[in-house]
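Shown here is one chain on its own, the form predicted alone, set out as C-alpha cells.
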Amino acid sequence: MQQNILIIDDEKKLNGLLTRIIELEGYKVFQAYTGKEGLKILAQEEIQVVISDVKLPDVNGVELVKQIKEKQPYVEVINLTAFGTIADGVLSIKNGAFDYITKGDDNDKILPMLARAMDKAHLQLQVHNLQNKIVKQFTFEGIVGHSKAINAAIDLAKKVSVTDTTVLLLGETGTGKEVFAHAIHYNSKRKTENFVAVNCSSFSKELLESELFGHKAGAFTGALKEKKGLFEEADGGTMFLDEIGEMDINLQAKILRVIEQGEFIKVGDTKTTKVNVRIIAATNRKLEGEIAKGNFREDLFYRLSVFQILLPSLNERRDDIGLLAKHYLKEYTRKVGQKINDMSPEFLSGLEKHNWKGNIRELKNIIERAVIICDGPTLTVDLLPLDFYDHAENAPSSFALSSIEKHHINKILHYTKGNKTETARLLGIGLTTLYRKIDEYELEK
C-alpha cells in the first residue's frame, strides 16, 4: 500500500528538514514550494496525505485545501502556520483539513497525526474502491443477455432509473427482479446512499411491520427497546419490497402512507417518523386478481404500477440461454476451482430445448451442480439432471437409476467433503432422505 506524502512549503530549509524527518519513518516524500507546484504533483503522483504551509507566495494553504479535496476528495490535508489563528484553523477544518497544527509548538505531534491522516487516507480509498465496484457489479451492462426480450426491459429500467419514480417489477419467479432493482438504484441519484431489500413473504405480518417501520420499547412482549426500521436504513436511498403480493392488505396501508407522504407511524408509537425513500417493489402475482379477491388494496397497486416492468422467463428469451450457462460456467468453475472450459453441444442442447420453469435461478442451480460432479474439462450431457434426458441429442439411456442416483450423491458428499447438511441442501433433499440413500447404497463403506 502506497505511502506518498506531498510537502508544501516555500520556506526550503524547513521543507527539507520535515523532508529528512518523515523519510526515516518510511515514507516516500515529494516537495512542493508554491500551491501551483504543488497542485501539479498532485495530479501526476498518487499522493495520500499532503502537508501544507497556511502562507504561500501565490496561495493560501486555508483556500489550498479547498481545491484539492475538490479534485481529489480522498487526500488528506494537514495545515501547518507560524502564526495560528482561530478562524484560520476553523476555516481549514472546514475546508476539508485533517488537522490544523501551529509550527514549532506541534513538532511531536506531526508524526502521530500524519500516521493517523494516512490510515484515515486509505480507508477512504478503500471504501471508494469498493463502492466503485458495487456499482460495476450492478450496472445494466452486468445484466446477461441480448435477446429483444431482455434488452426492452433493460430499456425501460434505464429510462425510469434516472427518476425517482415508484417502479414495479413483474415476472416469474427466478427472472432477476431484484437484480433489476439493483441496477435501478446503482444507475439513480440515489446510488451513494442505502439500497435495503426485503422479502414480504419471509415474516409474518406482525414481524414484517415491525421490521420494515421499526419498534418502540414495550410495544409487545419482548420489545425490550428502541428498534430502527428498514425503512429508516434506507432513508436516502432505495427500498426494494420483494414478493409485494405476499404482504398482509393491513400492512399495505402503511406502505402507502410512506409513498404518499413519506412518512410512517413505528410499532408502539404515537408520533410519525419521516423519510426520504424511493420504493421498487416486485411480485410473481397477478395483482389484478388479488385485488377483485380482497387480497390488495387498488389504491396501493396504482400507486406502485406508475412505472411496470414486465421481466421475461427463460423459455421466452431462448436465445440467452448459452450467454447464461457460459457465464455461470465461468462463475463457478472460479468458485469451486474446477478447470472446465466447455459445454458440449449436446449439453448445451439440452439446456436449450428445456422447460425453464425456475428461469434463471434453476439454470444457476444446474451449471453448479455440473460443476461440482465434473471430472474432465467439459460438461457433457450426462451431468443433466435425468428430466433433461428427453430432450438432450445422445443421452444415456443405458444408466439405471440407481446407478445415475448413487453416483451422483457420492460426488456431492465428496465435494462437500462429507457434510450431509451441505450435500442435502445442494441436492434439493431432506436430511433424512440423503442418510436413507448413503444406507442403501452403503456410500460411507
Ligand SMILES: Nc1ncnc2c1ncn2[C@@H]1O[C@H](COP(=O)(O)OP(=O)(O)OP(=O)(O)O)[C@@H](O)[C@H]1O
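Since this is a predicted model, take the numbers as computed values, not measurements. Note that the rigid core is defined as the largest set of C-alphas that superpose within 1.5 Å between two forms. Numbering follows the first chain given and starts at 1. Compared with the form predicted together with the named molecule:
- A movement of the C-alpha atom of S147 falling short of 2 angstroms is seen between the two forms when the two forms are aligned on their rigid core.
- Remark: with the core as the superposition reference, the CA shift of V29 between the two forms stays below 2 Å.
- With the core held fixed between the two forms, A115 has its Cα displaced by under 2 Å.
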Given for the second form:
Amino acid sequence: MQQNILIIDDEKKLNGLLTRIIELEGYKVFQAYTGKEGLKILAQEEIQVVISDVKLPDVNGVELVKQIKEKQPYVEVINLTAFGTIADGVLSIKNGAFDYITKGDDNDKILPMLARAMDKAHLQLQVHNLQNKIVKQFTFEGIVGHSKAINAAIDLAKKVSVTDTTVLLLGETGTGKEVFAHAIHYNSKRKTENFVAVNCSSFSKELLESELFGHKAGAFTGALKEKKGLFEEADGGTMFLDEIGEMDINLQAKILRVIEQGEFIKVGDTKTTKVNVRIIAATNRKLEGEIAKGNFREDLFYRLSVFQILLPSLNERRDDIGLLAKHYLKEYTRKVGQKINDMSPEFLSGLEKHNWKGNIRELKNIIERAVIICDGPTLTVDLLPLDFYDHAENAPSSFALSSIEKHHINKILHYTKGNKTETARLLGIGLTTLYRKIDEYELEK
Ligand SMILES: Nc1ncnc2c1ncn2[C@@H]1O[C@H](COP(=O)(O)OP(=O)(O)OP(=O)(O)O)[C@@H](O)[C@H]1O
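Switching conditions: you have the form predicted alone, so give me the form predicted together with the named molecule.
Next comes the full complex, and the chain you just saw is listed first.
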C-alpha cells in the first residue's frame, strides 16, 4: 500500500526537517511551500496524508483543508501551527481536518498521529473501493438481456431509481425482481446506505413483525433484550419486501404507516420510532384478486402501486435465452474451472423451445447442471433434462418407447461416464440386457 505524505509549509527549514524525520519512518514525502503548489501535487500524485501549516503565503491552511477535502475526501489533513488558537483548531476540525497541532509543543505527537491518519486514509479508500465493487455488481449493466420487453422494464426502473418513490415489482418467480430491486437501490442516492431484503413468506406473522419492527425487552416470552428491527437497519436506505402478497393483513397496516408517516411502533412499545426508508415491494400474486378475497389491504395496494414495473417472463422474451445461457455458461465454467466454450445448436434450440416456468432461475440451474456433467468442450443436447427432449432437435423424434429408451440409456451412460455396471444399476436392469440394448441402439461401443 502506498504511504505518501505531502508537507505544505513555507518555512523551508522546518519543511526540510519534518521531511527527514518522516522519511526515516519509511514514508515517501512530497514538499510544497504554498497552498497552490500543494494542490498541484495533490492532483498529480496519490497522496494519503497532508501536513499543512496554517499560515501559508497564499492561503490560510485551515481554509485549505476544506478545498482539499472537497476535491479528495479520502485524503487526511493535519493542520500544523506556530500560534494555536482554540477558534482556529475548532474550525480546522470542522473543515474536515484529521487533527490540529502546535509546532514545537507537540513534536512527539506527530509520528503516531501520522500513522493513525494513514490508517484512516487507507481504510476509507478500501471501503470506497468495496462500495464501488458492490455498486458495479448490482447496477442495471448487470441485468442481462437485449429484448424489447426487458429493455422497457430497465428504462422504467432507471427513471424511478433516482426518486424516492415506492416501487412495486410484479412478475413470475425467477424473473429478476430482487435483481431489479438491488439495481434501483444502487442507482439511487441511497446507494451508500443499507439495502435490506426480507422474504415475507419465510416467517410467521409474529416473527415477521418482530424482525421488521424490532421489540422491547419483555415484549413476549423469550424477548430478553430490546431488539432493533430491520426497518431501523434500513434507515436512510432501502427495504425490499419480497412476496408482500403473503404478508398478514394486520402487519400490512404497519407497513402502510411506515410509507405514509415514516414511523412504526416496536412490538411491546408505546412510543413511535421514526425512520426514513424507501420501500420496494415485490409479488408474483395478483394483488387485486387478494383484495377481493380480503387478504390484501386496498389502501396499501394503492400506496405500493404508485409505480409498478412488470418484469417479463422468460417465455415472453425468448430472444434473451441464448444471451442468458452464454452468460451463465461463462460464469459456471469459471466457477468449476472447466473449459467449455460452446453450446451445440441442438442444445440451444432445446433451451429456446422449453416452457420456462421457473424463468431465469430455472435456466441458470439447467446451465449449471449441464456444465457439471459435461465432459467435452461443448454443451450438447444429451445434457438437458428429459422433459426438454420433446422440443430439442436431434432428440427423440418419435413418441415410440424405443426412441425414449435409447435416449434415456444414453443419458445415464453419459452420467456414469460410460460405467456399464453403474448404468445397469441405475436403470434397474441386468448388465447383459444393457449390453444388448447398447448394441441394438448403436450407442457407444
Ligand atoms: N436479467 C438477468 N440477468 C441475469 N441474471 C438474472 C436476471 N434476472 C434474474 N437473474 C438471476 O435469476 C435468479 C432469480 O432472480 P431473482 O431472485 O431476482 O428473481 P425473483 O423474481 O425475485 O424470484 P422470486 O419471486 O422467486 O423471489 C437470480 O439468481 C438472479 O441472479
